[in-house]
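Encoded as structure tokens, the following chain is the form predicted on its own, with no partner shown.
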Amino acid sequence: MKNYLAALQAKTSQSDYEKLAAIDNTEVHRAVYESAELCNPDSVFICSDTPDEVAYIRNMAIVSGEESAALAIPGHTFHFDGPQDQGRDRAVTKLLVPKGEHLNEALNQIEREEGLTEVLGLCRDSMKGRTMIVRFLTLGPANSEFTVFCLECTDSWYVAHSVDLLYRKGYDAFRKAGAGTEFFNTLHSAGKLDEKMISINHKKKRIYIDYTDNMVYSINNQYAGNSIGFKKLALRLAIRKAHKEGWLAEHFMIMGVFGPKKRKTYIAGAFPSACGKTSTAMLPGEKILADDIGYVRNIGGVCRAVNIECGIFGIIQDINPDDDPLIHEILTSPGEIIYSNVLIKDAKPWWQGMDVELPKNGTNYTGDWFEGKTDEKGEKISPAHKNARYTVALNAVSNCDPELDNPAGVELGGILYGGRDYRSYVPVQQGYDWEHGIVAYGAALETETTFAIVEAEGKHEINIMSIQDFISIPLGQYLHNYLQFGKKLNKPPLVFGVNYFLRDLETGEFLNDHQDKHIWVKWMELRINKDVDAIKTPTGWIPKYEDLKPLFRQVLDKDYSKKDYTKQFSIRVSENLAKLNRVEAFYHENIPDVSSEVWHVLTEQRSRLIKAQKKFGNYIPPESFCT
């Protein structure tokens, strides 16, 4: 067997060599050696997570020019990605599928050997003249049933800095785990950079996930959603691991919602990007446990979950002191924050929707920016990108849940699903049972694509559980696993559907205010604890007006009229039937092996809607179902 440690000595200092040698895992040594051999860095830096090393990485991110500290508030830095690297790139993100294996055509994929040949060729010598930084991390708390070990090799100091804010440090965990410990492995290179330290070979950007080896390759990019292997990239690996072991890896926020007498109930939620996930998790007065990805396990018949991260990589657009006071407070206070793709002017970051007039010029991801500047297509460039982000540690948030690092996780009382649905679903409703809720709200989640994805906006699509982009097993298998998971629980969480984007069919105006989501979440908490009744409709249980009215007064200090309630919670039969048609067409086209349980739920929902239509018409106010 090759002595990978000895082979690495030429590129490491004695100190770095000893740090790597302290990890008794030959596969770790091999992974670091093979990444260095392929990418050919001048040196390899092994980070063992000491305060000095963490500070060194942050300083190097600034010294290298990948970040700048030229901001007025202490601790704040900013980073720019290239104009063609502003979001997750579906077209170049692919699963490597071995010959003989088949995934649904809806999943972006490439034959494994072909993909490996391509991506390894792009990675060869990509780090020449640079340092390869090696980071050891854990997904989920260490020493937990939830723990997944992770290794990332990167030549980006910005990426190496970002993981310090987003993930739990894992060097000691690797060292204690010993030989044979399984881990997810990521190799990232920013590739060729221009004088502004921005990746320029965007046409050769590739993000390939090799599930055979639990490996992520990412080349010619910097945007954190593409370059940090443990965001949605490793989620694809975790989904396969969860499928094999009988748990769930999900695109979840998790929050602690307070009820009467300071009771706290944990609710998870899945939303596509830019559909309200982080703002829901950050509701004032509640506790945030996770904003993006959660692992969920059946532990002794109880549904328990953890945040696999410990930081936030959040969309900054529309954050302002009125709508998102907790996030806004963080963004305007001293502390470690990385901004990306905002406008910089007068040593301040500026973003769209911050409720102040933006400067007429400054610096952004395109370089010097001025009002009216256009791109190569002649389209106007906005001051800050719509998908501009902020990266911050979760414990910097004043309402961070104290159970964040609990190795046992927290018990989930409810799960909610929501997207951009302008026409059909009511603002909040509860499934009749686990199967109905999972299928009708999660597996039938329909949304409009947003700026968080590099493609045209405004395209309506089915996005199963808000995780469809990341599913790495056949979709039918994934849905079957989900349904079976709930059946094995002693007390499955209640399942809810939310829709923050319902519009008036005549005027096109939104029927929900930005803050109204707080009321829907409070109502869920009451339902989970059996404190309020509900009205049974063809699509689920909906709130009673007499329960919502006092919640609006208590939580938002505003009146809630019966007229508003009727507009929001009337069942739109035609629109719901049209939605069912789109969902069923998607299943027929993309999931030939979907289980009979799914078809049963959809068929029953159609039957209920048609029956109600015949009795009450196309638009049915809530009180019609009370008779």
Ligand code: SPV
Second form
Amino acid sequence: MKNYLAALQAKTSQSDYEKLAAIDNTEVHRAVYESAELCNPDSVFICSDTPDEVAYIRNMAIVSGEESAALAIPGHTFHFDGPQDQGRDRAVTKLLVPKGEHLNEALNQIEREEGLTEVLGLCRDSMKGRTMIVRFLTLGPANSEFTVFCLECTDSWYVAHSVDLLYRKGYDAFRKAGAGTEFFNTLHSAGKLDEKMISINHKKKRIYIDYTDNMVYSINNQYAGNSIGFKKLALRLAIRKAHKEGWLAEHFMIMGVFGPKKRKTYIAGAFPSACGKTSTAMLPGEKILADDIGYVRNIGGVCRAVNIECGIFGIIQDINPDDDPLIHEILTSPGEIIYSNVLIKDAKPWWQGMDVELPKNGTNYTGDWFEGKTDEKGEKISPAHKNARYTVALNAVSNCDPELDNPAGVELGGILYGGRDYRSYVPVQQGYDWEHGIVAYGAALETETTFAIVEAEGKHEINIMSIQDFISIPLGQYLHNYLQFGKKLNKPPLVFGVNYFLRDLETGEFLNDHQDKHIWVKWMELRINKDVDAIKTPTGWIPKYEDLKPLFRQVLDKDYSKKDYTKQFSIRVSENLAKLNRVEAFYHENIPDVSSEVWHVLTEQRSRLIKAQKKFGNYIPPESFCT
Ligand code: SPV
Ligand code: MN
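Any chance you could show the form predicted together with the ligand after that form predicted on its own?
Zooming out: every chain and molecule, the one shown earlier first.
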């Protein structure tokens, strides 16, 4: 067998060599050797997670120019991605599928050999003149049933620095685990950079996931959702692993919601990007455990979950003291934060929706920016990008849940799903049981596309469990696994559907305030603990006015009128039937072999709606369902 360590010696210092040699796992040596051999960096830096090394990485991000520390608040830095690299890039993110294997056409894919030839060609010599940084980490707490080992080789100090805020350090865990330990392997290169240290070969941006080899390749990009292997890229690998082993890897926030007498109930939630996931997880007075990805397992019949990350890569648009007080406080306090794609002026970051007047000029992801600046298509460039972000460690957040690193995870009492649905679903409802909730709210999740992906905004689409872009097994199989998972639990979590985006059909106005979501999670907490009753409607259980009114008073100090309640919670039969038509058409077209349970739930929902329509008409106030 080749001596990978010896072959790496020319590119590593003695101490780096020893750090790598101390991990007794030939596959790790091979992974580092093969990435270095392919990308041909001048040197290889092995990070063993010492405070000095971590500080060195952050410093190099600044010295290299990928980040700048020219901000007034200590600890804050900023980074820019290129104009064509401002979000996850669906079109060039593909699964490598071996010949003879078939995945649904809705999943973006390329034949494995063809994809490998292409991406390996692009990676060849891509790190020439640079250092390849090697980071070890674990997804989920170490020493836990949930732990997944990961390795990243990157030539971006910004990526290596971001990893530090977002993930758990794993060098020691790799050392302890020793020979034979399986791991996810990710390779990233920013490719050619301009003088501002921005990737310029955006036409050759490729992000390929080779699930046969547990390997991710990402080239010619920097946006963290494209470049950091452990976000949605390793999630695709995790979904395959979960499928084999009988657990779930999900696009979940996880929060601890307080009920009476300081009772804390954990609720997980899946939302498409930019639909309120982080701001739900960050509700003031509650605890945040996760804001993006969770692993969920059946442990002794109990549904338990962990955050695979330990930081937040959050959208900064619309963060202001009224709507998101906790996040706003973090963003204006000293501490380690990386801003990306905000406007910089007077040593301060600026973003859209921060509720102050923005400067008329400054520096942004397009370079010097001034009001009225247009792009090559003649379209106005906004001061900060809508998908501008902040990266911060969760333990810097005052409401971080103390169970974050519990190797046993936390018990989930509820799971919620929500998308941008302007017309049909009520603001909050509860499924009759696991199957109904999973299918009616998760598998039938409809939304509008947002700015978090590089594509047209505002297109309607089905986004199964808000995770459809990241599913790496047949979609029908994914749903089947989900349904089965709940059946094996002693007490499956209650399943809820939320809709923060319901509008008045005539005026088009939103029917809820930004903060109202706090009431919905408080109501869920009460339902999970059997403290309140609910009203049975054709689409699920909805809250009673008399339970919401005091919650609005206690939590938001707000008067909640019966008129508002009726508007928000009336069942819109024709809109719901139209939604069902779209959902069923999607399933016929994309997943004709989906399990009969899914059709059963959809068919029953249709017949309940039609029955109610015959009796009460198209718009049915909640009272009609009270018997
Ligand atoms: C999302 O867009 O869902 C995110 C950020 O959480 S990204 O890392 O781009 O996936
Ligand atoms: Mn996400």
